[in-house]
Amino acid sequence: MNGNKTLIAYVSKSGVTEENAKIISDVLKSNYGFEVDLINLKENSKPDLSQYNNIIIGSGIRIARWYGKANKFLKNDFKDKKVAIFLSSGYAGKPETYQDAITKYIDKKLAKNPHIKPVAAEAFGGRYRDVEDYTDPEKVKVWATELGKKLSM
């Protein structure tokens, strides 16, 4: 198995999480030479994890909750794989509510899934039906660059 074989499994409804997954994939491929597969969990909710060393899980947030298929995917046994998580939420895109988003959507989720010990976790801004846009592709690229270093160790 290629040590850089990476799965990015995500659920996106408005498209922001998918955009972020693609940015992360591009950075890992171009900067680190990783082999990356992107899987939308709405289309394939049970991908074969055996071929991957790294698993990155992404979800949007709606009504203060992770999307169901991403939440269910977190229940997998990731064994000796390096895991990272990210989410997209308008709430996380506002400086005044960013830390609260980390607490609500990442810290609490990890507390409920103690088998997951991520090498990295981040909350990115989202978009409210094209009315308010808190996305920040540069922040995603910076995080993906740091993530690539951690996954390369």
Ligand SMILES: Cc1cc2nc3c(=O)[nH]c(=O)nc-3n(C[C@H](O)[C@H](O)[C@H](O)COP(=O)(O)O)c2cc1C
Second form
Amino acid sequence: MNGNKTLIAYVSKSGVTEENAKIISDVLKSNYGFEVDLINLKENSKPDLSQYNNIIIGSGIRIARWYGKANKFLKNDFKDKKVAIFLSSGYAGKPETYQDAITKYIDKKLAKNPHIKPVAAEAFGGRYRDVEDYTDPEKVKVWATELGKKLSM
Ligand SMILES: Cc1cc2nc3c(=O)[nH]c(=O)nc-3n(C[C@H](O)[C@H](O)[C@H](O)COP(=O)(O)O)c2cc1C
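Return the structure block for the form predicted together with the ligand; the form predicted alone was the one displayed.
What follows is the entire complex, opening with the chain shown before.
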């Protein structure tokens, strides 16, 4: 398996993780020439991973939890593939609670899943029913650009 075939597997309920998955896909395709498949785990919870060099996992957070299907997907054995994680969270969008979101939703999750050693993991701001919007597409683009470099190494 050569090249940089990449899977972005995500679950989104309010739409932000899906929007960010598309931004990441666009950056990896247009800046790095990667071949990228976007899979909504609600539609296909068990994609065939064998064809991919890189797996990027996205989930929203509600009631301090990852969405169930993303959590389940995390249990896969990703073998020697490069893995990255991105979340959408209300807390992550506010400077005063950003670090708390990283600790609770990323660091603790990785401690419970030692088989995952991501090359990058980030939590982006989410949206509460269009009333509070902490999304930041530019931040996602910058992260995806750095991620593309790491996945190219
Ligand atoms: C019912 C509900 C519970 C939520 N609970 C949390 C939470 O515990 N922590 C947090 O950081 N954000 C929380 N949020 C904000 C979500 O993370 C935000 O809506 C994000 O956009 C979800 O990702 P999605 O748009 O891909 O579904 C909650 C939102 C809703 C609607």
